[in-house]
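Single chain ahead, by itself, as structure tokens, in the form predicted alone.
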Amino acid sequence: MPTVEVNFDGIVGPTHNYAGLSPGNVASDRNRGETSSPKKAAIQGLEKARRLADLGLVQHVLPPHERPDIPSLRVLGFEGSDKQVLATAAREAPDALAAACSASAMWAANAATVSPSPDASDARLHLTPANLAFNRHRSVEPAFATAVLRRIFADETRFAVHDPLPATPRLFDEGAANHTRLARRHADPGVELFCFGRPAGAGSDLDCGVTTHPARQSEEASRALARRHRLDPARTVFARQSPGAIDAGVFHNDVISVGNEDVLLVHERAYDDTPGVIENLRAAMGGPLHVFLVTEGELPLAEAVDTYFFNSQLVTLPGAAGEGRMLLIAPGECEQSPRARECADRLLAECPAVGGVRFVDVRESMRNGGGPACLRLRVVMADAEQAALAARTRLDDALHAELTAWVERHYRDEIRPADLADPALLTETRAALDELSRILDLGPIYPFQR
């Protein structure tokens, strides 16, 4: 039965803005308060997804969450009409308003952790939505993410969409951004690598060894996910992120490594014990694992973070086998960096499985701290599992054209911080999302539709 990796890309929401809400995310902090372009951001994201679909890859989309999130403001005691809630929050608690307007759900790599059916003892595909409890602005995402995933992966005989883990510091979970699956081929039982920055029992960032930026993913959450997903302990590896890398701005592991099938592209400072992690992965694989190791001298951590070289998508081309079967989809910023470009050239020269590099423009997302890999959730699926998906989320030429026209109709060209309190923005986004739910055949999935 053919099995492929399916990418579910988050559609950038109409309130995409630069509020700098994410501690440890260098780009997010650097561009705080700048003017954003929601329309450009959404078009760039859709174009990136279309380019992958044009390569013959299976590409789906996930809808934006409703923003501004009025219920999250009401929970904080703001009362009155929606317009009054926005005005009062803007005056009394601008940080709360910024959190309620964040479009961070666009980074679908944080939506959930996914284990495909070949890896699970019950032969079902398992998804656990991330609790995202570390950051205030993201902690409101899990309920809607769970509802969307259960709408799309509705067949419980094939799919298990779990509840998020409890939202406590000991179980901080940031989703697939700290998870990598390796396998001889997608259809084979895989080795799942869970990365964490907060060791079991850590009560503070000092316990995690970081001094500048916080550690987010917890070891206890990672181990709980592996148990939930019914993984084989012999084919499951847990790795601690390097505290020094976290302090350099590697807030998620997908900022410092990317793997696909039997290839792992990784920086030497990715893990607390990088050689040991690689040894454990090789042992769990029980077969070839091609590791492309980038040194600090070749690409310093600071430049790896600036260019998001490792936040590329490493994808297997359909029907391809042997040499050149993979393609690296890298952010355009890598093309402008001599060091990152040299790393890409060396990858092509030394790793026969990778046959090319394509650069994509996702600058609006990059300025907020998310590259091509942040925008997608990877789901390895057999044909029969794909056929069981509900809703109209697979991206083809017709849906791409329809979504592009939808963005052109509804999205603003620019948003400044002061615009978040504009009651018209709420009206505009609800109108957009109401139409989108019909385009994607999701039904009345948004709270305002009920």
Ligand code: SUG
The other form holds:
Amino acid sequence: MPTVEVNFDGIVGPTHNYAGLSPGNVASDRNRGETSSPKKAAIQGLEKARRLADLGLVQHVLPPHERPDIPSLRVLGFEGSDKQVLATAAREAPDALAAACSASAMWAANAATVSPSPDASDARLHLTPANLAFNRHRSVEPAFATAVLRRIFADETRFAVHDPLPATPRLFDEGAANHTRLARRHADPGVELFCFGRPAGAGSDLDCGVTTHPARQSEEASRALARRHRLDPARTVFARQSPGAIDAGVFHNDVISVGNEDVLLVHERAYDDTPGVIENLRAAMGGPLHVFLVTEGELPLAEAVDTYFFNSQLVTLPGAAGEGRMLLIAPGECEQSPRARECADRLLAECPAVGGVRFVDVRESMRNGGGPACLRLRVVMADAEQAALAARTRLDDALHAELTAWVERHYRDEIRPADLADPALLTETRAALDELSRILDLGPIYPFQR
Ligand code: SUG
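Now that the form predicted alone has been shown, please provide the structure of the form predicted in complex with this ligand.
Following is the full complex, with the preceding chain placed first.
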């Protein structure tokens, strides 16, 4: 098998809920306080991953993090038994409790930035877990994400799992959601595009040009990642997100652009200077790059954000070459939007590499601003690298069936904001994760298991 894109999807955790925790993320804000269904959310995510596996793509999963995250409450001075910590936090600091309960690690595109071995001068695959320091509820993810990635990508001769960057505004890092890799084919040396909303030197949002919503990714973090990953500067492009797009709800670049091999789908208002970015990418590619540019007239930014058209996965089908070798895996919400459907139709008509569009239902995740592309971390890997992966994370029919049964057994049908204080949720979650760590052969990876 040649080098392919392997997708690692985050399994939605048992506490999936709508707490409105993410400023600038329109869906998260809109659905604050709504009732969620963790069971439905997890099943939808697994189903999406299974559909990709059924297409012959290599699909893996990543485990949820432990939530509620009791240590992040203890750090704030809440004491006593775990139950007491939950009860006092619920009474005195409901926001802190909500942050400690978020299942946000499901959005694996934010887990790390990944540069595959053909791009790195030391020919290793580099991963830097994101510090996610912008959001309090996400700032607790890097430690466990790093442990999980080090467990799976254990072979240090092939893989380098770096420490997250220091958690400070000048180095805010949101992972692969702001990173795209283009290449003639996956196995070829690629061009890596890093996008940021906080230009170097920007200390606060006032320096970022935004007026309504905050900018997340920093330029200094993006440049540090490129250095750490030992990328060729001639094949690395940095692009500033347009502040207007961020203000319209484009909190991550993957809400407004998606690339795969030599195809890039992008909205004309994605960047400060979109034509300049495209020119730089073409120069770095040194070969053909098919850019599918969507105009504001065709799909206004607001509708791009509502439908998450660009948060589709653009995947190369195994063994396929030339025309029709790619599929666009789009959120079901695009099907309801005549404008998004027209964009998909024009893509099929004008871009010969893309042979079809499939819609997937990840509605529970979408209601928190996470589409199909947010749910996965892309890792371009050669055969030998895949063979070196530790743990049992590859999703085949057997694992899909086991995980679905596990969700059915352990997950609640519904969670309302008040349920987050229920001490039974912690006990249920630990029982579920304890079993999951055995199913995935991860060993005692959770802090509560030690
Ligand atoms: O960071 N939402 C996530 C969504 C992340 C989407 N990922 C990508 N675009 N790659 C975020 O804003 C909402 C949680 C809440 O409100 O309960 C949340 O964290």
